[in-house]
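Listed next as structure tokens is one chain, alone, in the form predicted alone.
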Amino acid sequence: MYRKNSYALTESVAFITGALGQIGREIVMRFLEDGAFVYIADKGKKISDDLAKKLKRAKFDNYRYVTIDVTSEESIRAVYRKLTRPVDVLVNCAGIGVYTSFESRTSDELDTVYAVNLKGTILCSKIFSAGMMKRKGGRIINIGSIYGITTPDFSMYGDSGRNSSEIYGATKAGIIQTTKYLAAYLAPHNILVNCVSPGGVFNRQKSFFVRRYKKRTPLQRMAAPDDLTGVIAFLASDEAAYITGQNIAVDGGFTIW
């Protein structure tokens, strides 16, 4: 079994949006394991029971939960004003999908996915980078997707009802491009901006989908959430001081075909 690398984040304060989601929870745990103080941010009024239990078992107390609506600039600013510690690392993990067919796509679905995935990433980056500019340094790590790079193989999904949508892919592609833009724009302030694009993460999907996905993937498996956290912690660390504007696919080779 491989030993997990550990990055020295003991001097870092991280703010993680979408932190109650499947991937967000693992990012929270990884940053705490590596010594960071973590603002756990999501739309819920309180931390979820499962994450609270996980934090208690690990004896972590170096965190604070905050409620945020990433689609609202007013909400983001209100949260930002109340923070007691300056944020060194922003992880834009908040994201949603929609699984209805393209033929039935509604304007509300388009607006909702855009607002969380792309608008939220841009607004949080704008507000948090202002403080980073004053301190002459910081990190922004965005969460993209393989479907911001490539198009789904629709034959994998069948009638699962979990087919990836055009608006999800479009917003994730937008996040990747926004990453490049912000990397150039914020470079004079020593703010590094990168993106991590996960492949399919196992989450009790139907067995036929899992089989098809594995067959399509060179490493012959779906990702586990903690497959993603090492590269995210790396990008937050001093080891990544000369990396900016990159999109790193963590996908078991899915996008190489």
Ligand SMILES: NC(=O)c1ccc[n+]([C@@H]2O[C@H](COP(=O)([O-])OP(=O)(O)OC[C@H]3O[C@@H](n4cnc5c(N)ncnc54)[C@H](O)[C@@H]3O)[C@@H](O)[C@H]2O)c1
Second form
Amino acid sequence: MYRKNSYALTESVAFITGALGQIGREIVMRFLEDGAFVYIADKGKKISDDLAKKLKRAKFDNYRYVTIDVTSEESIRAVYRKLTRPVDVLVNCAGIGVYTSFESRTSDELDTVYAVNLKGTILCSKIFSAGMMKRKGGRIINIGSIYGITTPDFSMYGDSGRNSSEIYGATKAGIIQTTKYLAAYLAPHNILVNCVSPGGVFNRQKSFFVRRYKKRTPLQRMAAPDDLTGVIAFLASDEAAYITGQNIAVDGGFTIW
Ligand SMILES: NC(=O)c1ccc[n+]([C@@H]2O[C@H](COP(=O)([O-])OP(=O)(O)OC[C@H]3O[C@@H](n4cnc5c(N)ncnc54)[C@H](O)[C@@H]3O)[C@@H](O)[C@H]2O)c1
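Now show me the form predicted together with the named molecule, since the one above was the form predicted alone.
And the full complex, kicking off with our chain again.
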């Protein structure tokens, strides 16, 4: 077991997209634990019951839920205009995959995965960085993937139905590249842009897949959402003031082989 550090985010207002998802909601909890005010942003009309309960149990009320569609510039702008607090930290966590075969790939699937993962990340970054520029500083933390760095070993997936697609990896590689571009572009405004690339997070996948995934991973296990949140909080904190344009793989060593 490790001891959890705490990063001082008490002065920070964070906006987290995809915040109702498996990883997003853990980022929400972590940022609240570290003292931030959090805009919980996802496409659902309201916050999910399970996250609402978790927040209540932890006695957190330093947040607001907002409905957003990151594929729509209009939706992002409408949400942005209504925010009552200026955002210091944007976490682009909304993301989707597609799990059908390459042979059956449709044009719609390509457009949809691109729109959420890459277009959404770029549009949110554009709109939120405008405010950060005015305040002369901010952080953007993108969520990539091991499959933006390397490519799936298909034998690991078998007929699990969870095989990662070419468009998913392409958009995640695009996010890593966009991180570097925006880090350079926004550096004069003291806006730091980094990417965290998670390895596969355990989510009750089929046991043969989990077995093969562990074997393929130096640390011999899948990720837990908690494995990711510390580095994201760190990148949002003052302690990361000299880090920009980086992609940090949090993957148990998956991408070193
Ligand atoms: N889970 C993993 O193993 C894993 C591994 C590597 C990278 N990632 C990345 O981490 C991020 C979070 O993944 P997750 O596992 O929590 O996924 P998830 O499916 O549990 O959550 C994704 C969230 O994004 C939201 N979303 C989808 N489309 C949206 C839109 N148009 N506008 C706003 N929100 C939208 C969904 O409603 C959902 O709540 C994604 O970018 C994913 O690609 C996940």
